[in-house]
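This document starts with one chain, in the form predicted on its own, laid out as structure tokens.
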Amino acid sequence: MKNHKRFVVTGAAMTALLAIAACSGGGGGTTPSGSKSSAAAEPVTINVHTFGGGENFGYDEAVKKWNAEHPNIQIKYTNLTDRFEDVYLPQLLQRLQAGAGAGDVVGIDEGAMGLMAARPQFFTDLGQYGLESRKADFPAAKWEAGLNADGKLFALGTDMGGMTMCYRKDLFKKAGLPTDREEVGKLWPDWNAFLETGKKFEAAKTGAKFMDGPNTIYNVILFQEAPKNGNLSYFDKNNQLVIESNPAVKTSFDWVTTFSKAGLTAKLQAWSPAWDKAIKGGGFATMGCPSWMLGVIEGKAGPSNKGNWDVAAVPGGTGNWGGSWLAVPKQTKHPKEAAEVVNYLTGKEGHIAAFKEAGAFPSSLPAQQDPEVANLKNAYFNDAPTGKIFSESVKNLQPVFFGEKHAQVKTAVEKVIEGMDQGAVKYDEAWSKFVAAGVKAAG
């Protein structure tokens, strides 16, 4: 999901995390009850822990239908928070290295999946519970991300952010462009011709500016970049920190400077109030949007600005942000009806149910091949048929490496992005600053 989150971790918080993160002790592990869920002794309840703005996961209507079918195991969902890195994932770390705290299901987005991989000690092996059976499931990419160390299952599937361009059509009427997504999507083959478009925004003197800030197309491009240099970002796959050497990172961090230059930006922080607040009001034109942030959008906007924004094909035709998992901490003492829950949820039925309520699509194949995905359209969006246009952006993606610390990385670097755009920091002094934050980051 959607993940979606916050970019800015306090340095309090980053050094928690990074010394949680260096530990090796285990969790408080259980042993597996064997017992049959479904003739369970007494009632449990399985607490589902997940992340995320706007419906978050997405999970409320399939808890309802799973609790009105499973008397003797029930879920309780709590989204924790909109802020994945700053706050759930310290939150998450500490709980797991304490041994107790964690939910019985918990939820990791993309950006942490290597670090949580290499803690093999922390969570249950949910091949014991012949969740191996799902690999035919899910794309190889999804699959094998969910191995840890040891090459045990520790993580299964939800959804994959596929990529298009969310858009203001007021905005876009009012500055003398196209409305209809067809004609929309045909102003941008190329990040060339979006930065053209938004500077015929700009010369229409509308009040809102044409982009939201600097990170959320900074993360569209590199992940259009990655899969064309080896399937990296920050890290190779010795989890070598690559930053000043791939060109993916360079690309991505040079279009957002040239958008930033040419004055496209309304220099917002994600995640932000403002950020919030101008999504409502009509503050900017067009946002990169994976599936998982129409919802963010729907939630944030509001239903007063139904019909307000679309969906349009994303420059480059492709793309993927975000994405996540279903993990079981050993600190459970019900794995077994807890990697039942994980089995449901990103099962193909829990998949479609995520997609209808939050606009996650799937990762499950049998649920992406499924009428009631591929047929759905928005509401929200002008009935925008969202389960063609991220089918068709998910088509030919690539997996891209996520290192033990990308996260940090990711965090750190992202704050000198913000710092640019925003005026702290020069702009011939900012790659030098950013590879520097991403160095210090990686430690």
Given for the second form:
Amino acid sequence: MKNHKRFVVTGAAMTALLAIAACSGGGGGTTPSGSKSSAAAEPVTINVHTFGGGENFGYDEAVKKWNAEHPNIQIKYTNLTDRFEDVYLPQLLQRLQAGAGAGDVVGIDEGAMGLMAARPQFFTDLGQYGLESRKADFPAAKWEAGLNADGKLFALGTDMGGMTMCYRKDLFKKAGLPTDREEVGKLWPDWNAFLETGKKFEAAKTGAKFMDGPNTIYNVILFQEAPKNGNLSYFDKNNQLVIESNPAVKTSFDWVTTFSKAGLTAKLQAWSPAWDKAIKGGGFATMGCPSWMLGVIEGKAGPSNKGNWDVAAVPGGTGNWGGSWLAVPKQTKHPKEAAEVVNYLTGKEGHIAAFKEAGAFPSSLPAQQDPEVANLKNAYFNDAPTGKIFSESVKNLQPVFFGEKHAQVKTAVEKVIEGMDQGAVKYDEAWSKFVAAGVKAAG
Amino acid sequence: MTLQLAPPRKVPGRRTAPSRRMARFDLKGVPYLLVSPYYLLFAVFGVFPLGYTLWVSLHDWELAGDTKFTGLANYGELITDESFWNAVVNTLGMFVVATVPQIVLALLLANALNKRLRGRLLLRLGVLLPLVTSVVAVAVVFSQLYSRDYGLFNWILSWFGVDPITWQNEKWSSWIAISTMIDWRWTGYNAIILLAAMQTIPRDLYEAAAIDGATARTQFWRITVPMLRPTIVFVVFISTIGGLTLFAEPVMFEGNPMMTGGTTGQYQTVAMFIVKSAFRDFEMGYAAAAAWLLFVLILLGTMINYWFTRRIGGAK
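Can I have the other form now, the form predicted together with the partner chain, not the form predicted on its own?
Expanding to the full complex; the earlier chain stays at the top.
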């Protein structure tokens, strides 16, 4: 009985101790002397959270530089995952809802910009920190996507995709096709020519397939076609599903069906372990390549494949697939400093550093015009003049509109395409299943 | 007790009452106090989520979005949702494909391990080994064994002139693949439990049967299995619950956390359906309703199994 009493007392004391410990944890240490800025009396840590495979956002160098120059605002840069729709996004939404755990600065992929714009309650208005002044730095499409339902600026653009075609030089050689990037580009002025080249490639029996799977090319074509059809993909600007009536969707679907029927695909699911293995092991010869995909390939194929991959012009002209934004969640304790970091990373300097590191093509106009970008070559891809290639691909680029449920619809319909390619969905039923899946996901 | 009967001596009245109260508390209160941590934890992590899930399921509840009370609308939508029933069929299908051979195998294995064998302890430990490995590790390795291009199983099949199978592509192939993962991991565990129960069966029953001329097989079916009934019931229950909440294996088998369970949901289980609704489509209310239906499903499944297993060995 005595013991029991002591136990209770000890327990209470422990609880009190823990409480004290918990309180003191938040206090932090004292500032080293010589803090010059009045905004931050102590060093503030700004957590930047991003996503993406391979070299992802490519902020390592930019962050190093900032941290050296700003002792009072230290960036902690974390790439959380290589999967956006099914890992990063749900996690981010949960953290926004919970009011804790999200970074001070978070990366958002284009597919979820509609969703985030519809939730102004979660994001800091960057206009109040003077970032409205950045408007002239961005193409209209990139800027407008960063305005939320309240008309406030909540996100600034980082990279944009552009559009090229990556190909395996060694496999092209094996198949008796030209390997020089200029000549390769001339092989396929349009998708029909691409199909014919693919048939030639398959006839050479190299053991590899011509393309990875259906969905990378599907996205490439969709984003080429969308600007020809009112800049829409799955939703119109009133957030109504137009998957069935939008010719852009049907055209891209039909092309992919054609490629699949012709047996050109390796029937791989993008972003799966088998896909990774095939990028490294030479399982397929071509892949639709927005600028950020270069970083993905370099990361997944590894140093041993340096020089095996190259970049050529894409069939069918210009387009843009992908690209991201940075936003500041309202839950941050340091909105002002976070806004400064966003301003830096989406500024000319940050854009150029990211392009050098991850091949992520700048959406910032001053960065695009900078000789450092325009003349940049990518050593991994045989010194391909990526700066020039991507600048060409985004000329006169039109913005594509994304509905609130774009990400869900995209995932659902791409599953059907995959199923069709792998044989689980019959070719003649695929379109109706595709539409049905989209309708359901738009719910 | 006797001490209390004695009249209190020299004890100041003020102190008697509290210490008596303490004694009473010690006797009546402390046991509850001592068992309370479990119940408190259970209330926080079991009862509360259950109730809250029910509450959420009555709403159109979007993750980090709007919530609107809709009553039973989610349930109504769910029971007409083809993909939900597809998930139910998959779950039940894989449960049957996995569990039936598993229990039979476990029974035979336990019977074998119950014999006088050389290195018996080592063998008994051996069947438990798969359980020690993590589910995800098992699933990753098996998924590679079943991979289309460089998988072991397709390689072996190719000796017999079979074309590479995309195991994820058809219901039957994906179910078999996933069931083997489950069985590899759990058969040994069930065998050990059955073995433990077998050893409690009195040996004289077997001796008497042997004298009467019963063969080993007759002894197994007429003595071992009936005597094991309560244990088999337990094993079946555990397998039912495990089977109906199947999650990690099919997710890993898919190779990415999309939760669609194949391109057309060939092996999407109810648990995956729930996660997909909640964290891929952000429909928390719909997911919560599905979770409650899964709960009901498990309850029904367990009851049906109880009814079946009671009949094993000619129960009265």
